[in-house]
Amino acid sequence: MTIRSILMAGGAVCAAGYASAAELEVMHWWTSGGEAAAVAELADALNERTEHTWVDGAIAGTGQTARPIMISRITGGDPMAAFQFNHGRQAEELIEAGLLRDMTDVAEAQGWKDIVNPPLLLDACTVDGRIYCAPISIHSWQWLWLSHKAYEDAGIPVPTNWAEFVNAAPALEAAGKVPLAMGQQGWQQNGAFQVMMISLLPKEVYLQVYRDKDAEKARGPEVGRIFQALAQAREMSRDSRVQDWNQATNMVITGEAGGQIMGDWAQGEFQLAGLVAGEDYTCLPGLGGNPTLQAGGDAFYFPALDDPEMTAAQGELAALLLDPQTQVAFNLKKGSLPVRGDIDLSAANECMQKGLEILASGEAVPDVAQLISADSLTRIEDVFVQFFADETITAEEAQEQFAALIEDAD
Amino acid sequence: MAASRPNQLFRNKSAKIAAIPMIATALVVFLGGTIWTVAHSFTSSKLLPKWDLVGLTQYERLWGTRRWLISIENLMIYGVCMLVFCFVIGFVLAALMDQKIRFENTFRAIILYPYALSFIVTGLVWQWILNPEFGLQHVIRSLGGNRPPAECEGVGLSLSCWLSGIEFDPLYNPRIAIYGILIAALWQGTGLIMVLMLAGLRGIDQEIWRASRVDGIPAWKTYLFVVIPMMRPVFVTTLVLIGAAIVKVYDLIVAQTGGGPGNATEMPAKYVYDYMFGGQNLGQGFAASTMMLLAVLIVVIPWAFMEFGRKNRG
């Protein structure tokens, strides 16, 4: 380690000798080990296939804690490099401002429209036409997590989908299992109703009420029956006493519950706990229902800068980003996926297979960040928060609250 | 204070002027910021501030929003009991350590330590001590030797079977995960006000012991009679620094509970937060921080009548 920075720090050195180079300060949050190792990459590629320095700026904590802090550093007028943003409508006033730089320059060269797919990923960083920000990896929500264990237990099949699992919790609470493992924070909560939609209905609805706010429909019966069936997971998952998704993911992993709609970022649980998917565990992408996934992701952004040597760094870090052999080494340690297509991975387990196969076929929709605003999305989080603190709280009584929200989304 | 001279404004000239810097920054930062932020929360501002005035709609907004109310619930709760259990615990604690004991450096050190430790880490400790699994449930469970309950089913009295059945899980019950907080900012906090209570015994004069004692007062009774309405000023003091310690609660509870189990122990401090930073609405987030500065001078007005408006007449 020490070797390593005394060499990067003489690498600066000798690098601040060379008119081109630039020492590009890049900021994000990835900081648990596997985001790390990812981030490491990349920093590796900069200083190895470039004349320029990664300057690391980590910011520990989630990105609730890292955006404040790249806002206030753009908008006090001391901008970085670059710095990782979900991509979607986070970034909208600041592009509005004109404090971020036009990549389309870049994108055009590269050929970005050619080769990231889902297209979606580059329609996200796309404002009036111009392209904003460089797309890295992408992370799918819709997924159940089953535990083998749980269910040898219970005596009974490992669930396909979500109305077998439904059916099979009766079983495994008479085993004294949890059937549906959540953690009670607002995020997990409202990912799984994000998930059951675009899973349980066909995916037109899911754009119908989350972009075009079509608040009848979300008033409507189709709506309600995923409100049910998220009462039922209330239900389901009313003994699992944690808050963390890696504690809930771990009540899987020990077999203790029975399953968990999660991110693909918990197949990194599993990993370390040394489970075989296919062996321990199974993944169904869409709940076993519709194989689509909703294509969020993170993504870099690059703050407009008066040195144009700087920016013409920035345009060779965004390249780099997208290059496949950067792509290939960054989303396998990140347990992501690659925002092309075009790209071999045969490196990646089952579950990341499955994921690449439904992204290949183009079942792929926005993620909601990209829909609405983040506001909206505070507020229709909070709901769900409720609603599953109390039970009280009826299903149809959620619905009216959301589709309220979704009236009043921008 | 001196009786008024005409020629008091030009006294201590050095000691003014040496006095700008703070008064300016009180001023421009404390006063200028909290007149900002009051102004654009009648703003429509999102991710950057701008003045687009939308009148009071950010306002209904937050009065309609059950989280906001939760909130609000949420800091009574907290509030009153904290005041009660840190004034009444802080009192007891400094008049037994007012006692004349042996090793009251000691005692009074390990007391005031918790207030050394951050919101953060106590908020960490707390929660690790209140988790059934490992933490305090599970110690008093492994005492009674951890028997599953149905090994205990129809054995009537056995203290090991009780011992191992005992509930003790505060931050994972919503209806009282906020008694779970208060446990934890207590433990953090009574340590100070023991130690300002403690000074304030000291400053009593002993012939007013000596006094109450040959007229043969109960020494309970002198406490409540005399000694505490001679201690006003101490109880102002602790009273500000407590308040203000129950308003501002934000870390303790993101490093405690987050907010949950769902929105438990949710705070307006955090409402605050989420939407500025999470919400990246800023105008939703001066609202409701302008409602906690309307809620302290709603307590802070009278009090500072009361208090200066005796003293002038004093």
The other form holds:
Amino acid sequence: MTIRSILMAGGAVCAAGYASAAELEVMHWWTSGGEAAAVAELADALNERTEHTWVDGAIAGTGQTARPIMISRITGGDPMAAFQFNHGRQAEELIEAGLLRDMTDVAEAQGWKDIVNPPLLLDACTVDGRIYCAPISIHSWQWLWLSHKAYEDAGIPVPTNWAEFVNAAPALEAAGKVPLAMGQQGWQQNGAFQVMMISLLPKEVYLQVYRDKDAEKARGPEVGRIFQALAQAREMSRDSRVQDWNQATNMVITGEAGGQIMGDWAQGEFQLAGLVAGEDYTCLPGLGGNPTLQAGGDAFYFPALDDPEMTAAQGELAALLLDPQTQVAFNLKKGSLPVRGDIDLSAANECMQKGLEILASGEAVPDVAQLISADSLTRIEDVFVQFFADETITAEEAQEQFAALIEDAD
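How about the form predicted on its own, since we already have the form predicted in complex with its partner chain?
So it's only the chain below, everything else dropped.
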């Protein structure tokens, strides 16, 4: 059921139910240890630097679990004050239905167009020239996290690129290690494919497939090599029995697994465990090859409320999210990069510094969620769920399914 049909059946959204104009319920899905530490920085900033109170609305699980709950709250007439979505097209229908607040006034007053870097992050918040969200972080998927302990136990050097990682798999298996830790969820498997697309091929191929919806390119030999690499990843991760991404990260932290393809939010887990980048673990942006990052991440949206006091409080929260002090405190804990290009992150660790250097070089492209609709992305994820669950599906068969979906994507 689309949001439009829900509205026709259920009527308009109201802003009832708030105990106080100063209590801001903020919904998100940041519940792992590192994520919770980062959220605490936002809550502390609001509680200590304004008259308002952060009411935490964490939803355990992933965005796939949380987003329908958030949307149901809004369309059902019980909106929160603010909610987290990823940068991209996930809020399009809510905006079209008039359910989200236009934040252009706050953005202009705070000069967001002058400070948000790269500009495509603010572009992802913009519909028909109006800004509807406050970007909070830049997250990139293009990372391979490697356990020094696992490779030391196996008696082999830590790899420096994807080819070396694949070649090291037999030695890790002989030492009782899982070469590649991967949670058994579609978004993680799809994420690994997207990382390979942007890291092992020229970025033009990635843009031709996702931005231009070029199905013939998706059927071509270059993308075919990525499906062969994905088949290698399926083989290397066959003994990874965990579900959640942070459980897979923990396998790397403890040395049970050699590596994990995961976004830079994994850094929060390494930091929480007391591990030091460059000493206890290695991070390879672009899988050690192509130093290009997808500039995805998170933003906060604000439901349209018929309450002037709450509306004013929403504006204060939005401004606070992009405040330099908040940006530093949150992103250092989250492992993400700040959306402001004018702040000092000299305290960032080795991995964050690598990301900042790539960002400064201009080698960033839009995240796939900014290029295709959420419905199309869900159908593509289903291809990888089936591929990882059924080893009889060949790389060639999966590629054809993928290309057919690109042909029909919006």
